[in-house]
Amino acid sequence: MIGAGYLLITALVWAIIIGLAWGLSKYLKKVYENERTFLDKILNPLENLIYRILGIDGDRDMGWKEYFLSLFAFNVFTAAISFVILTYQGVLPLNPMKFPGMSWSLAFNTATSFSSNTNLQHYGGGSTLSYLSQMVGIQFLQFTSAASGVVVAVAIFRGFAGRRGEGRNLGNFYTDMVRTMTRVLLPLTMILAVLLIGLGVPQSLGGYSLVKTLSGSFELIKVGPISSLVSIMQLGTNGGGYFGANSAYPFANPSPLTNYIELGGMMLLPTAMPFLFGRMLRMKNEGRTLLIASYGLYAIDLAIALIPVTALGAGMETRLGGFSTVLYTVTTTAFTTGSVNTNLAAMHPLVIMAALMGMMIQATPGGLGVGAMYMLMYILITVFIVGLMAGRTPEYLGAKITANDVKLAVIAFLAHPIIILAPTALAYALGAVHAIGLGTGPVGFTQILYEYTSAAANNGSDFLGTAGNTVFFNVSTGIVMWAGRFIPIFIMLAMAGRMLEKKRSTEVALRTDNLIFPAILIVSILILAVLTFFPFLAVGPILMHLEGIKNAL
């Protein structure tokens, strides 16, 4: 049974989050929808000395194509930029270190992971970047792929909603991207940045110090512009950290404290999301079931994880506690973050299937933006199987969901496993597995299964860390961390399209908006992801699990 403290702790962190995301969706209503901010008077010239410069119109509303090929090509630009810094490093300056630039396969990896939000490290963080790549190849990245995935989410929510607005199209991509940069991401990051600075966060370009410790030995002091990172690391759903063992890192990671502002910090705009749905649809019930879904399955996810944290009393980790460490894994793979606190390898098989259902879902809440994205292409299959068992035609929103609209739904959420599932069988055909050490046990196989995972869920948290730095893990998982990320967008884009254009109806069909469907959806959810994956996890995690207690008797 679960303690009654851990249980306050949860519903606590939960509170806070929930009311901040609350008065932040109405803010970022304000934002989308160009109604006047407190920063206009500020960011109105910057942002319109930005348009010009670039040459765009940022009153011209575009399709679903032409946002999703804006989309696709700014990414394809700022990744090739961040793959030619960590190339060339050891020529550019700020590199008071000395390090040398990246392979080819690590730099392709590296920019693929960053400018997909996902942010997996095959390198050693610290120990291999340069102030000028940590700043411009890798913390650049976290906010323009931030950015991507919030205007997606914009853009799927206009469509949504229909016609509502003056224009008839998804929005204009580059004034979506420049606001949120403006006015949502570099205010938010600056204030939880300047927090962290306070309790102990490093911030600094002055260069590594050799110390000598008390024992007498010396220790090299690795510092550098930390705060600034993990503060949009944790606000952009980003993960990767400044250093290879992410927020395990003391410095990165400080105290309980800070432990806490994280988590919050990773929670926040996702949580937001729902209600900012139910804001631009005018009708803020429906941004409440997909609130109360994503929140469920999170719930039901950490009640998994908390099982053996409960049995086992404080758990394995001594820095920050059992139940913190288990409630940061679930919540940063709920969120598809991947910033852990601690080493995933030390954890119990029960967590680590928890963080996998999580990835493996991705609506849990999910990513920032893709997150609400996914929940929205789980409630279209759940209506359309709901409205074939009552005998009626499907609907949503008012807007009649057709075979193809379900065709586009399933296709997104088939290719999330395939992407997942042909890579992992792969590795052990072509024998990368055994290459790097791995067996064929439940172990290597999780360990694979989750490397995987977490790339095609633009997590980043992995087990295999710099021991996948090989040319075959380096490539596939770049692929992967791509396609899981833009295939899916592209479909739900296309989706949006087809909504924005359908006719709508004030009779109501089947109410989404009440206490009743979130707990359909929620058990449909998690039919489709047992049936999809539960054999695989029944040959990892599970497996692992059985063995541990088959080992103690």
Second form
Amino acid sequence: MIGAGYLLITALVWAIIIGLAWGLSKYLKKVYENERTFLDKILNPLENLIYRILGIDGDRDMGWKEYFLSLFAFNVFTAAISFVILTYQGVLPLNPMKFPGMSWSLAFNTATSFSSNTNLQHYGGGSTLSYLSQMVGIQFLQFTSAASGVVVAVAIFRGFAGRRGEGRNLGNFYTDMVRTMTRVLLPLTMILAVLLIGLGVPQSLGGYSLVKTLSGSFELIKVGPISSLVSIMQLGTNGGGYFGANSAYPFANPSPLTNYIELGGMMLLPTAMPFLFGRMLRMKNEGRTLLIASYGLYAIDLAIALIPVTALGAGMETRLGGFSTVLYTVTTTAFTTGSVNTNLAAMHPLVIMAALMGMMIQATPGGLGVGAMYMLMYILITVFIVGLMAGRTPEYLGAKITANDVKLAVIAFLAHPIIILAPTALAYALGAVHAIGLGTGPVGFTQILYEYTSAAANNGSDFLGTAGNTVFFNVSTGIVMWAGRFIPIFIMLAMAGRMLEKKRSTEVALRTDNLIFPAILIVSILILAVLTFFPFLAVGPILMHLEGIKNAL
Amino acid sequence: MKGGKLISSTMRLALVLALICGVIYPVVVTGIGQAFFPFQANGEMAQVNNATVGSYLIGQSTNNSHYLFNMRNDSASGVDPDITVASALAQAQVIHNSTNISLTYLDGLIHNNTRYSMFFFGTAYVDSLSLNIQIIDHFHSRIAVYGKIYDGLNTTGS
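Form predicted on its own done; form predicted in complex with the partner chain now:
First the chain shown before, then all remaining chains and molecules of the complex.
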């Protein structure tokens, strides 16, 4: 049973984060609606300089196609920069540890992974990457992929808001991207990074140091630009750690306090998105619907995981204890961050199942920006289902949802299981699973299912780690990560473009801004997810759990 | 030519942001960290007899568990120095038996260094490296084995 103290701490964390996110959303609305803020004096000249370098007109609104193409091309270039640096780090500067370059398939995997906000890692960072790679190969992509999620959400919100007289388009990609960096991500990560340094997370460029221990042996102390990475990895729901052990490694997460600050860090911006949606729509209760539904699902997830485990066990860090470890594991998958503070292989099957559920739904509340996008996708499907039951034309925000709209939403929904299950089957069929020493039993299957679910959901937590560094897993998960990232974004931006064009009526057939609709939405999402994934959960973690019970008898 | 313009602008944006987010940001944070929190920013290095012996955040397995507290090996990172208070108290008994350091002292040391995974409840734990350093600092002139470790730290060579 969960003690009252644990529940109190969880409630406190939620209350603080929801409060901060609410306040932050006021500021975010100003940023994306070009209202005056206190940072204008410093940032306007800097931003104008960047616009001049780009040679763009920042005031020109884009349609959804141009917005998507700009975003996509930008992400291709960021991944390319990272790929080059990772491959050639051996001959590039800031490599005091003299690490050689990555193989092409590992560099491909890493660049696609970080550019898609996944941060799946088939390498151990502390023993593989130079400082330059950690900074420009990794941290840079953690910024750009996080900002990509934010600008997608903002563009989609503008489409769904569909206010006439304020331009018929989704906004300007370049100004959204630049302002997200200068006004949102960089200031927040600077604050968090300095706070974490004060609490013991190292930040240095001085190289690893070799010391003589109390036992007279020698030990490598792996310090580097860790705090600057950890802060963007959490705030941007990236999740890829400086070290292979990620947030379990004491340098990345030295104490219970840093653990809770990092936990809050990954929750903050995704929690602000539903509020921002409500504000940009000028309908705050519509934002509340997104928030209640996503936190409701998050609570269900948490309950599944916390029923079996709250005590310290093997594969956990002593300073974090059992409860914080499980809370972190569920949260990192519910927000599709993917940083881990534990050894997943040692976790209870039900904790793994809760983690898989978060990644299969992707809106609990999901990754930065895209979580809100998926929630809107579920809302469109849900109003359609409810419309069918009530025998009325489905509507959302006063706009009629046509058959084509629902087809688009369903394609976006079905892309997820297809890119998880097809490569999972392929990995077995081609012998790639056997090649890394995993079997066909529930344990091996769970690890492979988890790998592709994590890749497709752009989460990044995984079992395989460096064992996944084979050409097959590097290339296949690389493709899955980009497909899982850009197919739904493409479809939902197209949907936002359609929403812009729709006539809005003020008569409401189905209210989506009350407290009943979020409950319907939660049930609908659970049914959709269970119907799609249950057979695979059954032969994976559920079977593992049942075998565990049988062995205990 | 619209496509060419899009490619040139997005490429420039990628390069500008690589400079800002990948170079300027971590370098500025490093500067702030080194200026205001040098101890933490450099890994909370521990010193004994003027020699750097490791980081307080990274555990050390010992080849002499009769005299020193040992870290646990089945954690997630495998390098954290923290052990539960229950484990520390059990190890204190072994150290007491081989050194005659009083249990009162050892238990007091553990008590004074106890922290909790949930701040004021949850798993009670201590940092094994920190305990060992305090013991060596305190007993190196009185107990030969600690004196040997203490003096050995300042000799160079391998």
